[in-house]
Amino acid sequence: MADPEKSIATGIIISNREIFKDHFLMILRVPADFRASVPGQFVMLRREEGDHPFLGRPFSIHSLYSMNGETVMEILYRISGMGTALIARLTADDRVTILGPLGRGFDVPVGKKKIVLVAGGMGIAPLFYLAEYCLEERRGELGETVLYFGAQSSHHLFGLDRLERLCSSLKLSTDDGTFGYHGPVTDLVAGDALSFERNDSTLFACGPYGMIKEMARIAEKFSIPCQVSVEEKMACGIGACLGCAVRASGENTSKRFMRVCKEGPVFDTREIDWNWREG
């Protein structure tokens, strides 16, 4: 990775609106250098004014595009503590300091006919950018991008109108049964997995630990490659503090632990020991 000091930039907020309780969509202008980012990477963001909190907060890149000759980034987030609560108070024309793009993103294989995205709740944040990328990069190819999106309830299934334009089809679930399938989104994936061509399909997932652990099991059972974006608390975002380390699988003999911010946040499911939180 490049020297972190060279990755610090200023973003100018266009809007920062609450889309439903404690969930926000920030849209900001960023330097054109961010066009080199890839889906699955993240940024560390902090208020430009004030010294609290001192450390930035990690956010997945939700969307990235050009508008009126400028580069625009979207960040989808929820309030989870004091730092994000302060960020939620920012308004148009406020400035933020951004470190990034950081980490390892998704690796989209060439020539695969079926791209399967699996999002659990806020896991939709990086997968939206991946869906944008797939539509652009695979334009004109024979193939499809299918999104499985699960959330607590119907109002957590946000952005469906935009997702419908990006994906070939959407398969939705809610924990409370208020929309779509009543149950975990991984049930839907497991039920359809036999129809996926093993040599022509790739799975990409992001969501809570239990969900991506189940995706790892499904991928192994049906012998389908699967990449997951792992959600872990971060402090520095550049691999120095070791606070976001996860245990490597026994097959991954080159490392015992891997830093989510540096070696990830995207991993092949075979790289991780999925019992790291139990023991």
Ligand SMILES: Cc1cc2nc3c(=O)[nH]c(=O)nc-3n(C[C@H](O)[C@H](O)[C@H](O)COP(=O)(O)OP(=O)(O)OC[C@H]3O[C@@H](n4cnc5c(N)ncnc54)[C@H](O)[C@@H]3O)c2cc1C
The other form holds:
Amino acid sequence: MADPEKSIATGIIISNREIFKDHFLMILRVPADFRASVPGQFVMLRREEGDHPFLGRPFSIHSLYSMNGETVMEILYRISGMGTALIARLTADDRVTILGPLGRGFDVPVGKKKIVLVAGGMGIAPLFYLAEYCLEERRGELGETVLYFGAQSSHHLFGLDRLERLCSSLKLSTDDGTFGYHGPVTDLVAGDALSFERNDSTLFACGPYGMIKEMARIAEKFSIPCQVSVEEKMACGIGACLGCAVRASGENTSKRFMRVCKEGPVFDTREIDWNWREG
Amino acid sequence: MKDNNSRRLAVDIGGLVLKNPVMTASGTFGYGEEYAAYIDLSVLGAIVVKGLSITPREGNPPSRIMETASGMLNAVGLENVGVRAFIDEKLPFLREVDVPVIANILGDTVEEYCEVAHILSEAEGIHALEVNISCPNVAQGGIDFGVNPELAFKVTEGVKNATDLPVIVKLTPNVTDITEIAKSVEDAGADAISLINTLTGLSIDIEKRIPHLKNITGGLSGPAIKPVALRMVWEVVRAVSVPVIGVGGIMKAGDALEFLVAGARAVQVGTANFVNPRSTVEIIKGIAAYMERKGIDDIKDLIGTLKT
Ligand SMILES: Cc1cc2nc3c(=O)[nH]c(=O)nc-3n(C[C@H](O)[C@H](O)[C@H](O)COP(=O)(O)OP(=O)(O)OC[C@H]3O[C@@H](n4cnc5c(N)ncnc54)[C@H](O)[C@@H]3O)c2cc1C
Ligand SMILES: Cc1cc2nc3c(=O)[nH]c(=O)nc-3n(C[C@H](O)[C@H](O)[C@H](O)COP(=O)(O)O)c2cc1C
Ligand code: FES
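Please give the other form, namely the form predicted together with the named molecule, since only the form predicted alone has been shown so far.
All chains and molecules follow, beginning with the one already shown.
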């Protein structure tokens, strides 16, 4: 069992910089004994000072590494409401309370498999960490890593130089046609899916609900395994409130629920009943 | 928390002795195991588990959660694994922990409540039942048991007859006169009363002009409801003679102390567990520190000492 005293960490902000409009990169110093994480896991983050926001907010770990003997975590996020707007105001030396790493991360298969990453907008956050992991921790063990990255507009496709280093190829798209393919990133994936070796490729996707639902369809159509990171509103992040439930797929399981924070946030697309939720 | 402190903090709830007055509120602490990585569960006064029904319940579709000013709305919808799965899969873990377990129960009919109560009474490791009467009565057109004195009486009486365990009845605040319901469940034989459950609320997304919660309305909890809860506890304490357990917006030791001073014999901590999983432990320590500072040897000398 984890040491109860150490299960809640204090993070100290090194920088919290706006990369482009409303999108921020937070770099934090975390305790040296912060538990190792698997890409796809998340943290519940809360400002240490004040009562707003009241609940923590879930964020994927964007990167976790040691630097000059210190453990550093990165969070990539977008302002999407009151909580994230307040988090965006934090500056160097401000403190945050961190629960985590939480949940089930990506399960990278063993063997020379092709790793296909599919990111929609902010969905790049955990996939960047996954690409880092594939290159650094599993060097030489895996097949090539390719990234499909779609976003609203060209300036939303950020970090491309870092990503180019990590992946053998990048396929880009924008909703407004200002860069790469003009249209949803899932079109690009569907177009290439026939060329993926069914038994030797794994898809990893993160993005808006509509996009990951489309990925579930593509995975089924081409019978390629696909792991997705699912988002649902959370209150506790540790499996207690049942706020984050998704319905499990399958016959006779209509009463079976999975908690995004505990059984997820990463699921095989076949585990989920995609018709339960709208949008 | 050890030795002399534990003696001074002990309270008696309808025959169930707790080592301190701080329990967890139903639905906010899972089935206990979720918090084992964050606190030593055995320091708690008691663990109240998520509401149990006769068969598993699916709950509401998302979104189920919305943060509001100093609180949150939830429409989880009483999702639970069902009483039998609880006994088979969840209770074994709790039996190993040296802490009283209180099972929160719910139903669509009086008969369902009684059946759940009966099944739990046969299981080893349950120390009391808490009856959540904030549920629609299917037989009576869906009116909540907890808003009608006769229905509240019937369900309490039924559960009392179905079990030998102490029975705590948990009241809803969504009523005109809470003392009327409190007296009714006391007359029906309740050993203790806990209050309050969540206050019904609504939050709207003005961009899309849709409710934030798929269920439209939800239950408000957290610091926002504390003054309401405290007022209701104070009213009920003066209306009944059974022990009262205060619930609603308790985040810190000071909040818990307010309830004790108002006359609650124990408290439950709910939403605070989501914000800080160690809240309960910090509250227990804070109560002990307050007693130390005030020179109060026994918590009984603190309960109900509000000067008006
Ligand atoms: C496992 C997980 C990992 C996440 N990782 C990241 C990340 O790396 N970067 C990032 O920018 N965001 C991430 N999110 C989403 C992020 O948690 C929400 O954007 C944030 O909670 C919104 O809080 P707010 O107070 O600003 O918005 P609110 O005022 O609460 O709501 C504003 C809008 O955000 C939506 N929202 C609120 N909470 C969530 C949520 N938990 N998930 C999805 N949408 C939500 C609401 O529906 C609403 O449209 C993640 C969510 C989950 C569940
Ligand atoms: C997510 C959630 C689930 C809840 N589930 C239950 C339940 O199953 N049974 C019950 O009697 N009360 C339930 N409650 C009510 C709490 O036990 C408590 O009465 C209420 O939240 C007020 O206390 P608080 O402000 O400390 O949270 C739930 C509350 C929340 C927030
Ligand atoms: S966020 Fe509370 S159970 Fe998942």
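Please read these numbers as outputs of a predicted model, since none were measured by experiment. Positions refer to the first chain, counted from 1. In this text, the rigid core denotes the largest set of C-alpha atoms whose superposition between the two forms falls within 1.5 Å.
Once the cores line up, the CA of residue 220 ends up less than 2 angstroms apart between the two forms. The two forms, fitted on the rigid core, differ between the two forms by 2 Å or more at the CA of residue 35.
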